[in-house]
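Just the one chain here, laid out as structure tokens, in the form predicted alone.
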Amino acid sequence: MVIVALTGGMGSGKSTVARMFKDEGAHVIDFDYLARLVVEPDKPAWRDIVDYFGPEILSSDGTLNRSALAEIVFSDDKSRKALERFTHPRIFEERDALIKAIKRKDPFSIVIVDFPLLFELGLGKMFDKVILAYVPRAVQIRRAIKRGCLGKEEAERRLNAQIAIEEKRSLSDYIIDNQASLNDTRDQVRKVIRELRQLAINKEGESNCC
């Protein structure tokens, strides 16, 4: 089993690459939906949140009000610092036991996890490998802008309390370029999972003779 660390930045694509990996075979963990299931109302993650920031984080039916919640922990490190302490040790305990699920189904599989803040929580050494979905600061904004979720001082201020992209480049293991089209981001993708693969046998090679 290879299991690669997924990386990017706000609007540099990484959803889009994560669904083609999944397209060509591998199994993809993605962490922001562990967030959000660890946090599901009454669950222990959720309690410690409520506790420290209060009910008023809260939306009307119980579950955490994500965009206010965000507002507080991009603005304030003591408050990041204290979500993460509450989330992370909940998020990396349900994709152990991801992880153990797709092994005993399929000990030689490529698994892919999307990990939103890899390099900020100094975690890249945990995997084989590191895949990051890569465009320009200036691309990044623009994409936020575009959506319209995002004002530009807002989507600067997000980008300001993250490694920088550049930086992440000197990182990771393997970029995927995703200012082109699909089809080239597409191809990328495929040059890299046939490299995956490659090491996956080559690990099996190893382990049958040690």
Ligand code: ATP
Contents of the next structure:
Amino acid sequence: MVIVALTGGMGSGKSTVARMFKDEGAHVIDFDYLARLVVEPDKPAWRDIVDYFGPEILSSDGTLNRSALAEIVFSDDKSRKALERFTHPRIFEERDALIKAIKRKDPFSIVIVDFPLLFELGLGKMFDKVILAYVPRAVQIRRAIKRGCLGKEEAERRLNAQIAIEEKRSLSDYIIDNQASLNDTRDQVRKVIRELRQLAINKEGESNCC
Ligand code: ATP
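What about the form predicted in complex with adenosine-5'-triphosphate, after the form predicted alone?
Zooming out: every chain and molecule, the one shown earlier first.
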């Protein structure tokens, strides 16, 4: 089994590429979904967060007020680290449980963890390989605006809060260049998944040897 992170930057095509990997038979785990799951009301991470930040960060229905929390942690490193301390171990527990279940069914599977802020959180080393869905910054901005919900200024502001996509290139093992047609992107996904399958076979061979 090979466990691979798929990352990108705003509007670079990560979700599009994740769907293509799924079409090719990979198991895709959505990091953002797990991050929401572990902070549901009364779960251990939710309790730690409420103890630390106070009930002011709750909405009236008891769920976390994500934008209030984001505002606090965006401007305060100590708060951000506390939030990560409460959530990350639980997210990885959920991830590991999912991976275990997948491995029981298919020991040679390719697991893709769709992980938007992988490098920003410094977690690139936790995976066998890292794939980057890449387009240049200007295309990121154009596509994010075209998708409909952002103006140019807001798109630039959000991008400036992320590690530059060119820097992410140098931190990644595979780069899926998503500037051209979807067919072109799909061809690259197929090439990468062939290599990952080979890697899964080699890895299994190594673990059985000696
Ligand atoms: P974010 O992390 O900001 O949500 P993302 O990296 O997951 O974005 P997608 O949602 O996959 O990116 O793609 C961003 C936008 O670009 C979408 O509207 C998508 O339909 C479009 N898009 C993706 N790939 C291509 C492509 N090869 N050609 C044209 N448009 C594309």
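Small disclaimer: the values here were computed from a predicted structure and weren't measured. Positions refer to the first chain, counted from 1.
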Q. At the hinge between the two rigid parts, which of Asn65, Lys103, Val139, Gly151 do we find when the chain moves between the two forms?
A. Lys103
